[in-house]
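What follows is a single chain, given as structure tokens, in the form predicted alone.
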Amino acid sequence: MTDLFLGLTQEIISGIALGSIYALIALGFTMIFKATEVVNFAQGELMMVGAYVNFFFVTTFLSAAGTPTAWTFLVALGGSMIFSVLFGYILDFIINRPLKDEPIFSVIMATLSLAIIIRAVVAIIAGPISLMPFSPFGDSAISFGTIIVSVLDLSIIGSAIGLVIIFYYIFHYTRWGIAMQATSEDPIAAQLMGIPIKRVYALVWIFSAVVATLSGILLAPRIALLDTTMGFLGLKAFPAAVLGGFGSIPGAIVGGVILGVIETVSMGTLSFHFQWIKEINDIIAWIVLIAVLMIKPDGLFGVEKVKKV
């Protein structure tokens, strides 16, 4: 019973840090969906081209430092920001404002587009080799008496919290969040107030486009691989924001952390006494959603919307 508890204790350990990362991809499919009303099914796909730049900075600086230091990923995290800026505002140029008014059939279409488009074109750059990334923590971790945890896990939990805060605090108090709130609200009113939302639009795909980013920085030492699979990951971050509330900032960090957990949870200790659950584990959150939307149509943190006839 004992050796059961400590298991599962560092598996849910684990499954939050997994969760984190959902969580931090599913806030972007939520902010551009709040601000927008688009789902950006290539969400994923900024993920993996974020921790294929990153990639690149950090072996451009150790080949040129010789061994790394913790100088060489703060600098090849800059350099990641910096491009994720500029990739998010040349996504809202091509993308957003060239559909805003248009069906939300061919916006879909144009994302699931894009997807296809970023994954071909990475390939072609990087290769079809997977390639090993590099973690600023090696393989270092924490003991708390019989349990052990891995310095990467608790950074990502840690950055996770960090980065949650820090958003939190730009949505609600300061000017242009207070103006994104306002957009997601009623775009017409917030324009006739003399908010520019064309500018608002282009500040949440850049913060989707950072998140997304980071989200893959974190993810790539974990998986220990990096390749153009990677972006098929950022799917199951989708789950996540349904299960929360489509559309809600809390709910998408809830979501993301449930299915993180319980993922990891069935990979382990379940699969060991239910063989038969290695067999559904790539499809247990989309089931665990079904399950949850089946009693809560409107995900855990959702707000029934009432249509006035």
The other form holds:
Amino acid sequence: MTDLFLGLTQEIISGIALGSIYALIALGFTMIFKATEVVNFAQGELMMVGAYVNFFFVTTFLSAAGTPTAWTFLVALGGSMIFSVLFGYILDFIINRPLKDEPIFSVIMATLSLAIIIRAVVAIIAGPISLMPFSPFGDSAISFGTIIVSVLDLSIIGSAIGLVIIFYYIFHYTRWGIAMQATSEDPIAAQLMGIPIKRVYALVWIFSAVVATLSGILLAPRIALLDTTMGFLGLKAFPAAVLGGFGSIPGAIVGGVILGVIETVSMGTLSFHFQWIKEINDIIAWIVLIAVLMIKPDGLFGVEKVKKV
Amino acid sequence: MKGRYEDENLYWIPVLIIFVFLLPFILKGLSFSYKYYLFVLNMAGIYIILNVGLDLLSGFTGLLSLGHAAFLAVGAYSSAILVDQFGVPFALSLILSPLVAGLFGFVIGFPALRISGMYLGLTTMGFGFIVKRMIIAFREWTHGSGGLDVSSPVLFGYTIKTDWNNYFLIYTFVVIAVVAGRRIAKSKIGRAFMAIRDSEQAAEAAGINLAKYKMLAFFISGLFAGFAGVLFAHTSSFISTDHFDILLSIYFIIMILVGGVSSIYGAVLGTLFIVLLDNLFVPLLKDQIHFWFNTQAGDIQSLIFGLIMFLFIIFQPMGLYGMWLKMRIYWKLFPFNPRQRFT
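Alternate state requested, the form predicted in complex with the partner chain (shown: the form predicted alone):
Full complex below, order starting with the chain above.
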């Protein structure tokens, strides 16, 4: 009995770490969806690009400096951040501006095609071999009594919490954040009040690219092998967002964490005790998605919308 | 007959059908490697059948499906199992397996009654993943992820084996599918589909039973895809879950988008365009690119597909068929064409 309890606790902590990544990806595209009504299917690919760029910077600095120090990772992080700001700005130009008021069908297909293009370009540039990303923490672990938690997981959870607090602050207490809120509420009214909504849109895309890059950097050492299939992991953020209520930022975070826990527990303890769970544990996110959409399509935090003719 | 067909010119359709059935002979006369071209055309034919159904669902009814490869998989696997393990004749399986896929359409149609747009895209995508996993789970019949060998189709005592024979089998059904798609699109059902796409509320107010027609759209689409699946399984003689990837579902949507959404001819044009590009143009390009990059053919293929779809959505949302329609109007009005309209 204690063994089961111990295993479960450990799986839940590891699941929260995975869920934090989902939450960050979901946060990225929920921001875009709220502000511009564009559903960005390429969010996972943004994450993958972030991971690759960070890997590139880390290896470059390592070959220049020799032994890895904390500075190597920090400078690489700074480089990736600058890259992601530029990338988000470019995406605003090529995706958001031409597609702002197109029907949802075209928008989905445009972002999906963008995802395909990004994946192909990264695969062509980086070559077909998977990379081994470095972790700044190695594989060290901390033990709380009998529960052993890896430092990497803790750092993921910590960074995610930190990021969410920073974003909460930006959204609620800065001029640009309030301008973003106003724009997502009613773009026309916001424009009439003198808010430069085009710049706000650009800012939203930049934010979302930055979040995606950070989540990519955090996730890369956890999956141990970096290749272009990492982008598919971003798709799982959609069930997370739907679970929390699509278009709600707290919903995205809570949904992401819950989904991460469900996945890890079903992959561990449940698969061990029930044979049939083993068959479904890589599609459990999608089963959750369909169940949520059939039972409560607005999710946990969503607001029901009334549609006019 | 006048009245029903008033809006379109039908004289060229028999000519086209004759051309379709003469094409293998022309290719044989022209080219030494005609067998490869026939193989490519066969694949295009199977995808055309599926895309006609997908267009009825996503183009006409506006219910986005990102998991259509799953219906193809259901059709293919159920036919392979029925024919090879239960001894059902191929001709009967040609009727039964599409029905199975149509039933799956019903199943996925249930959640579709409450949701639309992006949510439906996600649900169908999830459905694609789930079906793929289920096929692996039922490994007594499907041999799991190892794949399944399928017998060649036997029709009226003849075993249809080569690409040459497959061509005639497939394109008979392509012609039937395209005609059936046209007839469905122009009928009461098709008009109800379009009304639902344009506004669900207005359609309901006009007396259209939303639940019935949405389920019908999924059922019909499943039927077409199941049909394509049967032909796919028996003409390619080997199927595995790798054939029915999520990327394939997205490529199907690319095909109907490039051809022009909500027109059956658009679906046909788009499918031919993409499949021919993929199999005839990409291999040529691949050799060129190999000089500069060490990369796999799949990456170049998806890069080109992605770029094509992106450029079409931004610059030519009506697709190839829309371009053709614009060109036709342009030449009809030739000396007096208001230039701004045709940019």
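This one's a predicted model, so the numbers in the text were calculated from it and none came from an experiment. Numbering follows the first chain given and starts at 1. Here the rigid core means the biggest group of C-alpha atoms that line up within 1.5 Å when the two forms are laid on top of each other.
Superposition of the core reveals a Cα shift of less than 2 Å for residue 13 between the two forms.
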